[in-house]
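Encoded as structure tokens, the following chain is the form predicted alone, with no partner shown.
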Amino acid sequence: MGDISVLNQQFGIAGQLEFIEAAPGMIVAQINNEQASASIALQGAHLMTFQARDQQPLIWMSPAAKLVPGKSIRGGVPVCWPWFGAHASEAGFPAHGFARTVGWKVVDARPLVGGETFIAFELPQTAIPQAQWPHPCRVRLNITVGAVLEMALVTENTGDAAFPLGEALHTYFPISDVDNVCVSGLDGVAYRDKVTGMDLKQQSGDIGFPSEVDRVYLDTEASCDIVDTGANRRIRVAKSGSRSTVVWNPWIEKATKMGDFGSDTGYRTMLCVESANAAENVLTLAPGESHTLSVTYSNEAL
């Protein structure tokens, strides 16, 4: 991940970007510009916070989230790579892959002419466990912090054989209360319902949250809106290079078992809408091929 003084010397931007040690062994890039603020842990290239000026926070972090080397962070935007959920054949491999719990390196950072701040991370070859992922590749995450938040996960196959690729930007959003929100944009889309054993179902109308929701919506590149009447806003998730959308709220029983949601009611103030390539939409990346999953996050008043 690098030494803080070296990082600040190489990539720091006066008045915009500074690297700090937020917890022992956990280096964080802090961005503050005229349009927005954000914080990104170098472990996992994990965006933890984002807030545009004069707007409500756009990203949810659990108040009980722990910044511990080697442990995933509850909230923000975990990078699920190179598989989503459980590994297809190896039960002992970590859920959602290994990318979110290893150190990434900063490879670029600069102010943009429009006032945004750009920062790019790369997954070091030395951080990739060969026993879990023997495929030569290059992985990069580009983040632009401005009036909107832009993220692009780029995977390049640098080897001579094709490999399967599952991935997601597992984004947590803050909401006023689960009773006040719905997700629109997925009407008529088929989905795998993880709550009922991956049954194939079809969405009818908007998605509400009267109980646990854990669904992988298939074959959709549509934008989604989180409509939050309690917060008087609409959060838009606009994506490309993503054929799956995952919608998740663990509800009380699972959230309590996880232990890092903050309280028995922590689940009521968060919602995940994840841009992914998962289940039937897992990709095959040919030798020399590159794939980009990109998402733009924004919000507006209702």
Ligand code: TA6
Given for the second form:
Amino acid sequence: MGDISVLNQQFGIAGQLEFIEAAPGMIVAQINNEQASASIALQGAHLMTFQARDQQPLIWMSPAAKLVPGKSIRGGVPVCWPWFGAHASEAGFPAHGFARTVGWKVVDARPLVGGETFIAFELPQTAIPQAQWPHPCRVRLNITVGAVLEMALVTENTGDAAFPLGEALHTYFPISDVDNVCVSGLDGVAYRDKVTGMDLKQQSGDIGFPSEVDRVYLDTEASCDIVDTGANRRIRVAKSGSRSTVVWNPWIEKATKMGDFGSDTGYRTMLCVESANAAENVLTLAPGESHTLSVTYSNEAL
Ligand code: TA6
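Instead of the form predicted alone shown above, give the structure for the form predicted in complex with 6-O-phosphono-beta-D-tagatofuranose, please.
Starting with the chain above, the whole complex follows.
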């Protein structure tokens, strides 16, 4: 618990930000201000919950999520970095990179003049497995908790050689039921369909969820809306520095196999709209260059 008292002394904000041990070895920053509440695990700088005052939760967390050191958490906003999905050549490397399962460091926390709370995390050099990622870099995640949720993932190449960068804010959203929702904003956009072996296809109209959906939409910086007639709300995902949007719902068979979606019908109450640079949109970061992927999440009544 020593770490927690040091963290609270250094970064705690009376009545607004407190660090707690939510499960053995899992420290969580709990934020509560006049506009919203949120919780963020130091492992993975993983935002687990966010709810604006007087509104429904904006982020989905599985009721069966396990808070265990070294395991990724099912729900919230996993940070996929420095690759998305399977590694391009090494089958033994972890899916979605290593950043989501290692401890990040809090480097800044303060109240903002508008009433929001700002907190920033850095991926410590010592947490980067050199065998998987020998490239010198600095990685930071900035989070602003206010009436809307803002997240910015910043990667800086501090070495003298370029490196490839794949990434995503793999955000899980709560929905009333898969039958009641569609995702708009991607009409006409080309995508890789993971369900059919990464075939290249083109979106026509809005996206529905009558079966498994696992798609990487390419070359799109458009905002997306999750329109949920059952919950009477529209969730908006607005982004910059991201050329791919991933849309995912595992449906029953895959969710059951993964085993951490809660009940058999847990998959019906979530979907992911992920702001990413993936597949053909993997970036190359030159020496000295810095890249920022930022996303704003908000919601309104229909
Ligand atoms: O973003 C969609 C996806 O890549 C799916 O293919 C799916 O397996 C998912 O992410 C979850 O991955 P995880 O490693 O967290 O179980």
